[in-house]
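Given next, in structure tokens, is a single chain: the form predicted alone.
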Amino acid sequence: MVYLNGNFIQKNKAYISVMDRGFLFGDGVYEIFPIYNKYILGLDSHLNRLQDGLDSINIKNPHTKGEWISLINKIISFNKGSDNQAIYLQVSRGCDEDRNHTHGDLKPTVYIQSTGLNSRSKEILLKGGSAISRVDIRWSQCNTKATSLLANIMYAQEAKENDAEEAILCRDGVITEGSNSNVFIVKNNCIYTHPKGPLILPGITREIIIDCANHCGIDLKEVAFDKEALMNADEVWISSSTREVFPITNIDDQQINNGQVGPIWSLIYNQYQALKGIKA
């Protein structure tokens, strides 16, 4: 079951108009909520970011926070096959009478669906993963979680075709983020990640990792770093709502930390699992 504009219906019966601006222009925003044992991790933060995204492109929020929570919980209840789920929520500007670049006051289109969320075990993650690096050519408002993701999906597809977990992006010599993740490095027992701003999406998992580092007493600095720092790091990780915190041990066919997952990643991973109510 999915939710579309006031109705809970079967996914294969959910349709939007060809005049929907989300379909025509990618004119909308979205959120992904990770669910563990029916607990929505980072709920308020995700809803706050949804509001920020709607504000940034001037779409009026069609629901109150309480209404969003009720809709999400209803979708969760329909997916009884798994207690761990990923909820995808999208709000587009809505439908117009014709395809026009400009628009009037439209009623937003709201879509919500759930898929199973299968987190990889620590045993698997300790094998590490690979990434490729690419020049960041995206627009300069990456902090808006917009549905217009053409550059991002091209990077992600290129990573897939190279049997890599992610494409790590570099703009003007500075590492920004991944195609659909935030990037962390560790050097001399200190964690570094790009600061918030228009060049990165302010990931909710990124914020949780920062909280985990504080809880573990590990120094963390939100500062820009270049590709040389990335390639010479003691540890490299990526993070997202569905990947959680994922260790990268090879970039552009060059090993990081001799191909070994580092100890600080393990500490952060364990603390993240504790927040989910899981003993690592």
Given for the second form:
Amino acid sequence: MVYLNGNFIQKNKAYISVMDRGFLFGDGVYEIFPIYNKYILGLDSHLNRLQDGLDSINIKNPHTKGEWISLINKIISFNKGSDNQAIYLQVSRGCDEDRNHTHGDLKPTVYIQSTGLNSRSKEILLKGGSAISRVDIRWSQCNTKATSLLANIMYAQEAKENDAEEAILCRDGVITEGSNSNVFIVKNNCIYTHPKGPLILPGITREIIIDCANHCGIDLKEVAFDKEALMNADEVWISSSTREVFPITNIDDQQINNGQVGPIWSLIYNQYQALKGIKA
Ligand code: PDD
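Condition change, the form predicted alone to the form predicted together with N-(5'-phosphopyridoxyl)-D-alanine (PDD):
Let us now look at the entire complex, which starts with that chain.
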């Protein structure tokens, strides 16, 4: 079951107009909420980011927080076959009479769906994963979680074709984030991640990891680092609502930390699992 503009319907019955600006221009924003046994991790932060995204592209939020929570909970209960779910929620500007770059005041299109969220076990994660690096050519409003993701999907596809978990992006010599994740490195027991701003999406998992680091008493600095620092890091991780905190042990066919997953990843991973209500 999915939700589309006021109705809960089967996914294969959910259609939008070809005049929808989400379809024509990618004119909309989205969120992905991770659900663990009906518990929505980072609910308030996701809803705040949704509001920020809507504000940044001048779409009036069609629902109150309470209404969103009720819609999301309904979708969770309709899809309770899987304990853990990823809820995808999209708001586009809506449909116009014709295709014009400019628009009037439209009624936003709201779509919500659920897919199974299969977190990998610690045993599997300890094998690490690889990444490729690419030049970040995206626009400079990456803090808006926009549905127009052309560059991101091209990078992700390239990563997939190289049997890599992610493409790590580098703009003007600085590592920004991944095609669909934030990036962290560890050097001399200190964690580094790119500061918030227009060059990265302010990931909710990134915020949770910052909280985990504080909780564990590990230094964390939100400062930019370059490609050399990435390649010479003691540990590299990526994070997202669907991948949690994932260790990268190989970039562009070069090993990181001799291909070993590091001890700080393990501490953060355990703390993250605790927040999900699952003992690692
Ligand atoms: N992507 N950076 C980018 C470019 C992203 O697309 C994502 C998430 C993140 C991590 O954000 P969060 O921790 O809030 O999930 C960072 C989602 C999962 C996606 O597009 O599928």
